[in-house]
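Encoded as structure tokens, the following chain is the form predicted together with the partner chain, with no partner shown.
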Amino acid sequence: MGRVTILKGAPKKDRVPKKIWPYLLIAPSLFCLALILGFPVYRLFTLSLEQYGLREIIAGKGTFVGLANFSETLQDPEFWQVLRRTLIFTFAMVSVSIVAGAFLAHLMMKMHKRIRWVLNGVLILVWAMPQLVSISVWRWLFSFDFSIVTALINSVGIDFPKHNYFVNTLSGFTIIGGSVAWGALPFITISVYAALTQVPKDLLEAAEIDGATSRQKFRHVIFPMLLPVYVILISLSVIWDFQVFSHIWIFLENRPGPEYFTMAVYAFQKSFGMSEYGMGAAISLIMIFVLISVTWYYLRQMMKMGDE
């Protein structure tokens, strides 16, 4: 609507004043973000300052309690345990999936055409599998009664009795982590591979003529060109892995024990399990705060880039 009036009002030559163009261009996206996320984010803030439980749901109104939810959360030793666990999990997940994805992408450059083609197809299939289904298959692989992995080990001739893989949290988190990394690999590998194919051949040839070894070529030509891609992939991985929820939820059949709580599960459990919605909101906000601090460098870089 605004656009139409501007078109009519201004002189013909410069129908839309130069200064207004960028605002017109970002308007639709701002509108969409503000409409869909504006209120929920605002409500998340207000909810975090309220006592909001079952009684308040029925009354339809929370009681303002100031920062009580935050101070209670920060004084809860369980919170710090969960935070530590989540940070370790995130760090492990990001390192494993980025290193494996980058490694695979570099290998793809040197693979036989057919093998690369099949691998590419597999990666797309993994990506295309609905998450709900892929996690269920992973759960089946390591289930108690009908574990495919247990059966495979037995079929090789090793006697391996029925085994609950999730009694030991380390083994449980390794399996969960495996499925998370497995699901993240296609996106990472395909992105790095696409970036690798964009490295101009003449640059590499020039380096070769100058006598560069393949390691030097990687360090001085390929790596600097790929750096921006890595920064984005690492930051997105941090954001996604920090918020892992569905994997843990589905693997542990909708009732993970406290030893499997990560931040997202913890916040969800507080809200929906214990009906302490105000507390859940406070935990979610702390989560966002931690994420911002962890990715601070990336945010600064991006904002500088965006400002150019």
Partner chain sequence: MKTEKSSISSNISGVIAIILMGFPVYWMITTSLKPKDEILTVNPTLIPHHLTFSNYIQATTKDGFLQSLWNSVIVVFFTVIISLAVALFASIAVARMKFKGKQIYVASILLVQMLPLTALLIPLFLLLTKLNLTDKLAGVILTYVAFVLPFVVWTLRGFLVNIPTELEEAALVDGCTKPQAYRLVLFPLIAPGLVATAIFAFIQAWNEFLLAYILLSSPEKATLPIWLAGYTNRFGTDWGPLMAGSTLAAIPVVIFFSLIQNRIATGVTAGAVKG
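Just the form predicted together with the partner chain so far, so send over the form predicted on its own.
Shown below: the chain alone.
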């Protein structure tokens, strides 16, 4: 038999450089996103550059108007009122849901094991409940004719007749916001609780030995370790709450007044209520730009944490 000679030399170089591997790994996901979202966003952009109403639908072709839809939208005082209302609503909902979820998560760390299981089960059931069902339950609680809240107020001896809670925008948005926060609470609570279980007990014990109070342990040990989780949750909550539509639409029986317009409702009304589809497309693109600009800060912070 012939002898096989093994030549020892420099190892062969990989055909694909290591720097390219991360991009190859995310390429399928990027391809799917481009396939699913690419054409709709492109069509939205082209539609925003056209005057597209009922006449254009019948004709089958829009009239190119350039940036006229954007210019008209940005010069409309109602748009700025709606944007301001949406930002305030988003800030309030994100703050309430993050604070309440974090509080529940820290409370779960102190609970008895069986009670924690029960609370986990309740949170999962709330999370699993379809959004339409959840909104319908909240609407029933505050309905004009069959409000359980009004009945409870009357049961304690206070004369409180049938009341429309949505006549006043403050009470109306409070109820809508409660429904939004209720739906977001399970995800935030479970995420924060899972992160809390990963905090090393050695660090907490060392802080106790050094005489740190509960507040100091949270500020100097727990919060810095949970900061990446909070950044992700805040980013997702901003995206979800900024585009709230179904809650407002269902609570107000498919006919919300201008005082209840948020960006999503405003874009829908422009498109389908007034048949100004080009204007609605322009408002939708502005929503995308606002979301990108608002969440960009959190994304940068997340990338900095990853580098560190």
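Given the structure is predicted, the values throughout are model-derived calculations rather than measurements. Residue numbers count along the first chain shown, from 1. Only the largest set of C-alpha atoms that superpose within 1.5 Å between the two forms is called the rigid core.
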Relative to the superposed rigid core, does Q75 relocate between these two forms - that is, does its Cα move 2 Å or more?
no
Does the distance between the two CA positions of L54 reach 2 Å or more between these two forms, the core being superposed?
no
How about S214 - superposed on the rigid core, does its CA move between these two forms by 2 Å or more?
yes
